[in-house]
Each structure stands twice: as structure tokens, then as C-alpha cells.
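Shown here is one chain on its own, the form predicted alone, set out as C-alpha cells.
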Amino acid sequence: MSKIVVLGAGISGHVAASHLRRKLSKEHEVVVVSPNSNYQWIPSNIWVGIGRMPSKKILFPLAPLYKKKGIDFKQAKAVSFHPEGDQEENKPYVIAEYVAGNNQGTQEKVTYDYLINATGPKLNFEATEGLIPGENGTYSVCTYTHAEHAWKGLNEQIELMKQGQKVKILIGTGHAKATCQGAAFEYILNVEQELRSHKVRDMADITWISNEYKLGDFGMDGMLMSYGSITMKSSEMVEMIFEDRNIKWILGAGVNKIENGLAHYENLDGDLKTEAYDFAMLIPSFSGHGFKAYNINNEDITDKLFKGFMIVDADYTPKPYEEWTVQDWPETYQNPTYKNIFAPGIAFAPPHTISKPRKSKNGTEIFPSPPRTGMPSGITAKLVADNIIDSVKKGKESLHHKGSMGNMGAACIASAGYGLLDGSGISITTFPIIPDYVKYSETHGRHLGKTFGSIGLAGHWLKLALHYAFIYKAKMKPFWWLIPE
């Protein structure tokens, strides 16, 4: 009998646990340890943040579903890792601290045969002084509760606009090395559309602020894409969209301090500037959770497991950006020291940035960190689960399933508006996620036939369809596994 412990119940953790439970017989244990009581479909937080979808439509409680499916659930947070066990416990384990119920505050040793670290990122708001969701006029859409607060703040500004008051709206990244530009991009389009629906668009000055060097970088160094019968850069596409919607932009901006109504930032020229706002939604930086790890003698071995995020089968050798290659990226998401530990999705440490690193004249690094959200999180979680399933069934290590982000595609749909007839979708499909400048040397590292963009109602419909499809899938309803990651 094997016991597989999954830390986290976001996209990666939930996908892994679902496939493990479906494919392994009941003699094997699947345990999920997560501080969150609900599963949430994060991409739809955008609609919560504009008041078009109640949060109850994007989430559901985990405990009843896991009980029904035969998955043990502990509402607890991981505290430390003990991959060799200790003098008292000869099996590897993690220390988990319960965050709810009668056991709240107590700790437990959770032993395992296989461990999947799917804890995702820490939303590192404190890395930017004054960037606190719901305070200083700044908001977030990273969680459904954040998104609810964002709608409350935005709605207050809409009411002021209806009374004839002009407002300034600022949306983008809130740290010099923040990622998730795609979420901020979708939110700014939805906010702009929402103001139109309330007939107050002319009362708002909307500005995009980002650590990107060019529009449409998205932490992936931008892309060359097919757009209908022509070829264009993602920067040209986003510029066209912003100009059409009268959205201004500030690029190469490392936001470093927030005061009420003022965002302080440094640009690549080394200038220290401020941007005033009445409402701001700024994505924070992501970081690891600061976990500690110990060996059997209780000696600190954190550096064998973590490099901020978890160390996996990537090439972390320090080298200049120009010498990094697509082959540096992991394929199995297995820790090289402890072979029964895996980290899919955002939990793994990327070997390097995808966008070109840039520093201001003051030496401040200002560029996007690599994204690992959405499709890559689900795909890497499934392949990790499949390798564990094969290993359990064969009785020996099997790493047949592989998937580097260097040979993996991703689709991003930024929908603006809500409803069947009111809205537009900006769809961007990229292959591969990590540009391969050797294989696709003539097309900026990507396969042009598989990297394309489109704008229109069809993309908006697809975004709505995906919302319902993935909620269905997450609830593990009949034939859920037929819906791809």
C-alpha cells in the first residue's frame, strides 16, 4: 500500500489528487493537505472583481467532495519537510498545522511514500511597502475574497463617476519582478468594458502600469504570432487594443511603495516617479512560502529542497541570460535529492527568467518573473500524478511521462464583458511557452503555426464555456477526465 500526500488544493494540487484517486485502487491512500476549505476557479476571479459573477459560482467546499471520492482531507498548512523521517519516525513526513476545526493550532506528522508539493506561491504583498489589498485604495483579484473587495472599491468609484466626479484608475503589476501580467491585462479590459456598460467611461482615466519592457511581454518575452492572414508581435496587438480603448500605459516600472492614492515607482532610466490614482489593482510579487527542511538528525537541509520555490529536475547552473536554453527547464518536476518528492505548477523553482533581465540605471532589477499558472499548472500536475501512479503499480520508479514548458503550449483568453452577447475575447495561443530560439530561430522562438491571436465574440464565448467546463471537471462529475487540462 502506498500513501501519496498532496500539499495544496489549487489547480495543481486538485488535478493531481483527482487523477491519483481515479487511477489508484482504494488500498492506496490519497491525502490532501491544504489551508483552504474551498476550491476556487481562479481565472473567473476577474468577473467577481467587476461584480458580474458572485464568488459562490467559482468555488465549492472541498471536504464533502473529497469524502465522497475517498480522498483524505486535512485543512492544515505545511510547516516543515522531513524527507528522511527522524529518530522516532522512520518514514518521511511533513509537519502540518491545522487551521480550522477542533484541532486548530495543533500540529501533526503526516507521513508519505510520495509527496506532491503543490502549494503554489505566497502572495508577497509585503514586498511592496503599503501594497495591502483593500487598503490605500489598492486591490487584488488573486483570490475570490480579494476580488469581492475589488468590486466593492470599483463600484464606489462608479457611483462617484455617476455623480460627475472624474477618477483615475491604475491597473498592472505592483512590484519590479511581479508576474501574472495576463490577469491584470484581463482585469483592465473588463474594468474598461464595465465602465462603458455603466455609461461612465468618459469620466475615467485608465492607465496600465507594468514591469514589462514592451506591451504584451506577459513574462514570456512577448511573441511573434499569426493574426488572421498577417504576422504581428504581441506588443503590436496589445498596443492596438489599448489605443482602441483609450488606455494609457507606463512600462519598465518597478512599483516599490504605495501611499493612499499614490504609486511610487522606479523606471529603467533610474527615475523615481509617482502615479496618482483613485482605484488601483496591482498584482503582487510571488514568492516561496519559506518552508524549512530537516534531515534525520534534525539538521537544516532546506537548500536541498528549496531555492525560494522547490528545486526540481532543472538546470540551475548560474550563467548569462544569452547562454540559457530551453533544455534548462524541468521535465518530470522531481526533486533530484529526494526522488519521491515532486513540485508541479507554480511550486517549482524556475531555472531562469523567460523575459530578458533588465536593470535600471540604479541597479534595480525590473522585469517579469516567469509565469507557471493556468494550463501549465494542470498539465504538469497530471504528468506528476501519472508518474507516481505508474511507479506505484510497477513497484519501481517510472518517469515515462514528461512535459517541459519548452515543448508545451498554452492558451490564454482575456475576456472583456460578461454575457452571451455583450463581450469580446482576446485569445492568444503560444507554442512553446519557453521560446526555443534554436528550433524556431526565424520566429522569435515559437512555432508560428501554433502561436496566434484573435479578437472577437468567439473568444468570449470560449472563456464562458471553459468556466463551466472546468468547474464541472473540478467537481469530478461523470467523465470529468475527458476534459483536457
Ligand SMILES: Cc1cc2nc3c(=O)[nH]c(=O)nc-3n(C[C@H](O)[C@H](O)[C@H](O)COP(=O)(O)OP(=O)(O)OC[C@H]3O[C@@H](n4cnc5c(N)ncnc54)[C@H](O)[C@@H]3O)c2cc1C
Contents of the next structure:
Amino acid sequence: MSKIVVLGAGISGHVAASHLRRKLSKEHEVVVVSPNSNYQWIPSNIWVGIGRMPSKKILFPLAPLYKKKGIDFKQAKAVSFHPEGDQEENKPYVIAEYVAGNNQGTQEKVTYDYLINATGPKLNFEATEGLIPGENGTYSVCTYTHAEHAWKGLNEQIELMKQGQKVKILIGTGHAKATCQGAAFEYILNVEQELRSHKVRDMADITWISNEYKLGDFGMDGMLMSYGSITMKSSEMVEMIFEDRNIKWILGAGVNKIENGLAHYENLDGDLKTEAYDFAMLIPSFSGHGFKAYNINNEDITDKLFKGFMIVDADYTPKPYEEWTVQDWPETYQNPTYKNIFAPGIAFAPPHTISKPRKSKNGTEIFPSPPRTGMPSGITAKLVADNIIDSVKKGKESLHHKGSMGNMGAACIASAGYGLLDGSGISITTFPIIPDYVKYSETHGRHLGKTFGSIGLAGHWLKLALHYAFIYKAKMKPFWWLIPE
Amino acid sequence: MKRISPIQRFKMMNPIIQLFKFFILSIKIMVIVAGGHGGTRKVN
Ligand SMILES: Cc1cc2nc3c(=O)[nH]c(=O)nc-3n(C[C@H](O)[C@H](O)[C@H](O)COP(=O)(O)OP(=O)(O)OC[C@H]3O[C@@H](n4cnc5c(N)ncnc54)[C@H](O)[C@@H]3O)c2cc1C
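Instead of the form predicted alone shown above, give the structure for the form predicted together with this ligand, please.
After this comes the whole thing, all chains and molecules, with the earlier chain placed first.
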């Protein structure tokens, strides 16, 4: 009998737990430890943030589902890792602290045979002074509660605009090394469309602020893509969209401080500048959760497990951008020291960024951290689950399933406005996610046939279809596993 | 600045054209997903 503990019930944790439960017989235990009582389909937060979708449509409670499916659920947060056990407990364990219910605040040793760390990122708002969701006129759409606040804030501005007041809107990244530009990109386009539908677009000045060197970098070093019958750079595509929608942009900006209505930033020229706003949605930096790890003698071994995020089978040797290769990226997401620990999704430490690192004239690093979107998060979680399932069934380690982001495609459907007949979406696919500049040396590291962009109403329908399909899948309704990650 | 011409915009927003596009995009995306994934390192 094996016990598999999954930390986190986001996209990757939930995918892993669902597949483990489906494929392993009931004699094996699957335990999920996660602080949030709900599952949330994060990509649809964009629509919560413009008041077009109530948050109840993007979430559902986990406990009843897990009970029905035979998954043990602890509404708790992992605090520390003990991969060798301790003097009293000879099995490896994590300490989990309950966050709700009668035992709130109590800690428990949760032992395991296999551990999947799928805790995603910590939304590190503290890294930018004054960047607090719902305060100083800044908002976030990273969780459904943040998105609800964002809509409230935006709606207030819409009312002011209706009364004839001009408003400045600032959307983008709130830290010099933030990631998730895609989410901010979706939000700015959705906000722009909402203002048009409320007939107040001419009252708003909308600006994109980002740590990207060029538009359309998205933390992926940009893309060369097929667009209809032509080949286009992602920078050209985003520039076309922003110009068409009268959105201004500030690039190479490392936002470092927020005051009420003022975003202070440094640019790559080393200039210290300030942008005024009435409403801002700025994505914070993402960091690891600051977990600690201890060996059997209770000595600190955090550096064996974590490098901010969790250490996996990546090549972390520091080297210059020119020497980076796809081979640096992990394939099995297994910790090299403790081989029964895995970290799919955002929880693993990337070997380096994807975008070219850049410094300002003052030496401040200003460039996007590597994103890991929903699709690779789901795929890596499934392959980790499959390797554990094989290992449990064979009784010995099996790492047959591999999935490097350097040999994996991703589809990203960015909403550009909500509405069954007037909505829009920008559908982008990329193969591979990590550009392979050796294999695809002529096409900016990507396969042109599999890297394409498309703009239009179909993109909105696709995004909506994916919303319903992935919530169906997450609810583990009949034949859910037929829907790919 | 209107960077997207009226004809392009018509094509982008016409429900009939976009319905075809929806099916084509779904298939193209499925092909990429079904194309699978794997490692990148050579094993001796
Ligand atoms: C606004 C927004 C829009 C997005 N849109 C898209 C999109 O359109 N397409 C796309 O592909 N991707 C999108 N993404 C990215 C996508 O949401 C992420 O790639 C995905 O959520 C990562 O999954 P994950 O499981 O690694 O992390 P998460 O989904 O963040 O899950 C982490 C889980 O760990 C739990 N946790 C945290 N701390 C602990 C702890 N101490 N112990 C135990 N559990 C813990 C959390 O509660 C959560 O359940 C978007 C992201 C945002 C913010």
C-alpha cells in the first residue's frame, strides 16, 4: 500500500490527484493538503475582474468531490518538509497546519511514500512597496477574491467616467521581475472593451506598463508566428492590437513603489519615473513559499529541496544567456536528492528565465520571470502522477513519462473582450514553449507551423468552451479524463 | 490609429466565418496537444 500526498489543489495538484485516484486501486491512499476550500479555474478570473462572470461560476468546493472520489482532503497549508522523517517518525513527512474547522491552527505530521509539491507561486505583493490588492488604487486578478475587488474598483471608475470625469488606467506588471504578462494582457483588452460597451472609452487613458523589453515578449522571449498567410513577430501583433485599441505602452519598466495613484518605476535606461493612475491592475512578482526542510537530525537542509521554488531535474549551473539550451529544463520534475518528491506546475524552480535577462544602467534586473501556464502545469502534473502510478504498480522507480517544456507545445487563448457576438480572443499556440534555438535556428526557436496567432470572435468562443470543459474535467464528471490537460 | 482594416475586422467578427475558424482552431490546437511531449536529453 502506498500513500501519495499532494500539496496544493490548483491546476497541477488537482490534475495529479485526479489521475492518481483514477488509476490507483483504493488500497493506495491519495491525500490532498491545500488551504483553499475551493477549486478555482484561474484563467476565468479575467471575466470576474470585469464583472462579466460571478466568481461562483469559476469555483466549486473540493471537500464533497474528494469525499465522493475517495481522496482524503486536509484543508491545511504545508509548513515544513521532513524528507527523512525524524528520530520518532521513520517515514518522511510534511508538517501541515489546518487553516479552517475545529482543528484550525493545529499542526499534523502528514507522512507519505510519494510527495507532489504543487503549491504554485506565492503572490509576492510585499516585494513592491505599496502594492496591496484593493489599496492605493491598485488591484489584482490573481485570485477570485482579488478579481471581485478589481471589478468593484473598475466599476467605480466607470461611474465616474459616466459623470464626465477623465480616468487613467494602468495595467501590467508590478515588479521588475514579475511574470504572467499574458493575464495582464487579457485584462487590459477586456477592460478596454468593457469601457466601450459602457460608452465611456473616450473618457479613459489606458496604458500598458511592463518589464518586457518588447511588446509580446510574454516572458517567452517573444515569438515568430504564422498569422494567416504571413509570418509575424508577436511584438508586431501586440503592437497592432494596442494601436488599434488606442492603448499606450511603457516597456522595460521595473515598478518598485506604489503610492496612492502613483506607480514609481525604473526603466532600462536607468531613469526613475512615475506614472499616475486612477485604477491599476498590476501583477505582483511570484516567489516560492519560503518552506523550510529538515533532515532526520532536525538540521536545516532547505537548500537540498529549494532554490526559491523546488529543485528538480533541471540543470541549474549558472551560465550566460547565449549558452542556455532546452536541455537545461526538467523532464520528470523529480527532486534529485529525494527521489520520491516531485514538483510540477509553477512549484518547480526553473533553471533560468526564458526571456533574455537585461539590466538597467543602474544594475537593476528588469525582465520577465518564466511563466508556466495552465497547459504545461496540467501536463507536468499528469506525467508526474503517471510516473508515480507506474512506480507503485511495478514496485520500483519508473520515470518513463517525460515532458520538458522544451519539447512540449502550449495553447494560450487570451481573452480580448467578453460577449457572445462581440467578444474577441487572441489564440496563440507555441511549440516548443522553451525556444529551441538549435533545432529551429531560423525561426526564433520555434516550429512555425505549430506556432501561430489568430484574432477574432472564435477565440472568445474557444476560451469560453475551455472554461466549461476544464470545470467539467475538474469536477471529475463522467469521462473527464478524455479531456486533455 | 485604426491598424485593423474594416475588411479584416469584418472577418474577425463575422459569426459565420468565425464558426469555421472555431472548428479549424480547435483542430489545430488538438493537433498540437495530441502531438505529445517528451524529453530533450539524449540517453546513452
Ligand atoms: C489571472 C490569471 C489568468 C490566467 N490565465 C491563463 C490562461 O488563460 N491560460 C493558461 O494556460 N494559464 C493562465 N494562467 C496561469 C495559470 O493559472 C497557472 O499556470 C496555473 O494556475 C498554475 O498551476 P499550479 O497548480 O502550478 O499553481 P496554482 O494554480 O497557483 O495552485 C497552487 C495551489 O497550491 C495551494 N497552496 C499554496 N500554498 C500552499 C501550502 N503552503 N500548502 C499547500 N498548498 C498550498 C494553493 O491554495 C493552490 O491550490 C493565468 C493566471 C492568472 C493569475
